[in-house]
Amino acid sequence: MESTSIVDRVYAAKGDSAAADSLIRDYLPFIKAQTYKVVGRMITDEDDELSIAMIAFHEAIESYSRLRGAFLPYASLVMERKLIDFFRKEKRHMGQLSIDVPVMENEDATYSETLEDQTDAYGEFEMRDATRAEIMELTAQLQEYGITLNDIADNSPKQERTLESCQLALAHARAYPAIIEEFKRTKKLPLKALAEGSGVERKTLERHRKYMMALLLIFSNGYEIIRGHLKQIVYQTKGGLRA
Amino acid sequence: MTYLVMQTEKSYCIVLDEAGRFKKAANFHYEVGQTLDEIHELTASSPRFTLRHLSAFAATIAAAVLLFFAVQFYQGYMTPFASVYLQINPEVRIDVNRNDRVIGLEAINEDGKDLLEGYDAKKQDLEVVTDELIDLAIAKGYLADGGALTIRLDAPNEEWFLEKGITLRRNLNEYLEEKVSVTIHVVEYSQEEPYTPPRDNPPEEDAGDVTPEPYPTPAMPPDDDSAYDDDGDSDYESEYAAPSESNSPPTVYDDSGYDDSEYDDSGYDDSDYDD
């Protein structure tokens, strides 16, 4: 029968990312060993496969309850449906020519080799040491805040509809700065100036909260790169969608 | 869409999509900063089935179960199912459920408006109505001894017709025996070919006190129909009119207790009948 100790850890790892990822290594030669009755060869940490299957052991945290029996066999299940998943997705790529096949029988030059590099690889670095660099500072800052990325992600608007929402109290925001000036001076959302302003909900923005702090801060100052890359944020007001 | 990677873990990373949402997908080998085209995302693969679902779904069959038995009862109570056409002069359509309840009174004719005027009867016996209408006709003015009664049943089925009509003419001969002598005609509702009750029995001035005879049951319908008529028409009319006066006989009855031995059958000729 199977120990108590990892239901516990389970139950204990829902809704917790990192206590998650924890588990996760613990039963990494577990994930391995199943991974390898789907796959059928030997798995490697490099592996797309095992990413895929370290995913749906994560899955099968969150979507876990006593009622559904053992975790480990409810989780091999849930790992093998994924890879399945995955594999009929790649399957669909399959067929296609590579760039990585021999220009010519018999010779080992192959298309890539052949075709010249229009990338910058510097300039590419460059640009993701950039990034890298301003997402550390968000992550601080965020910290000041007592949030984390993983409860960003956790509050994300997952519907449409709130996402619009959202965006809606942001754009009130950004035409009105002193109300990011408060958030900024107390720490606090100002639910209120908000709500009124953009005509949102309070609830919806209550139920946002560290979402909204997010955003507020990547559009009060810097965070340029990544302001650069919500380029499907829509600013919109009560009169209608502006870009 | 692109996906900008914000955080890598072991098991999954967290990405930014351009439309400013984060979220949790598998991390092949990603770094921080790097753009990508396509992730597999971290969703529940199925939901939690919690003591709230059970609590849910059970509140969800329980729900349908009710809503079952309401419409039901809506169809069944509500909903007409028989009408039932009081001609006297007013007119007047009474409309009943299932259960023999009106619910539905509407006058046909002027006189109909004025014989309902202040009357509901609304979710009452079909017999009681019938009873207070013909009260009520009889303190209007309507209906007098020597009167006449029509009452056209818009049956769904004959079985219906059949016992609605005995029950409700044995009903009002005995509601009226004491009070007024009509003739009461249990006809078969038809809109084509509206009733007009037969006049061969004009009603007597002097009719006095004398009270409705009970009309004796109807056979039903025999098994063997070779009997009937195919003409379209109604027989139940005629077979079931109840006499006005107790000396006055129905327009066609039963004749197999007709003594005919008064009947002069002297010139028939039956010599080629065999003995």
Contents of the next structure:
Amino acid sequence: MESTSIVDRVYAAKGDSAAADSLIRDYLPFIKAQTYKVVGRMITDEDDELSIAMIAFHEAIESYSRLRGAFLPYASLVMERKLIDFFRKEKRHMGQLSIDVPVMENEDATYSETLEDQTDAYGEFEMRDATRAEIMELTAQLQEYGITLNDIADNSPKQERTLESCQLALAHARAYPAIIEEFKRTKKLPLKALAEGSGVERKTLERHRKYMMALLLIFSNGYEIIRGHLKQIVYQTKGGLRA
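Given the form predicted in complex with the partner chain above, what does the protein look like in the form predicted on its own?
A lone chain is what you will see next.
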């Protein structure tokens, strides 16, 4: 389930350009991943498609209501529609067509209608592509902090009690945005603030420093697919810990 914190941020960002810009920056990986799903290729900061998606995300903020359900699926739909309109106007070819684009110009039949009798393989491939896009984006961002995906695997907790301690520290950081802002500004793990605020021993956090840095990046940005996988993994551990 989507946390209420993002909904609160969306409502706070309505009519507040600074708050909206901050929300867009934090969810840029999510925006890129959703753009990749429609375009079918990796997206760079210079691509027009990314600008269109960011504008659409902002429009989603302004038009969102709790009655529309969770925010991120709603924003994803708004971005997809905006990108489809963009491609229609520019008459460009997408590497991966949206299933709601007409099969042929001037015809009403859409890809979603032609796929009704097929299996869910398309959705599986789409999710796989979006996951790959998020992983590539996360890998690039981790490099800025001197971390690799292998570092995370090697540095992750091996015992349930240690994992729970790291989750407590993460929960404290998410409750106090100033800690995450300090982390992003210095690119160093704020050990003192995390240890004192969460009650977790500093040496525990030091031993798993790179793992904790990766978690802070993942849970303070829009890596929705990766976050979902992490939550599932943690929930399956003994005790049903929350990510």
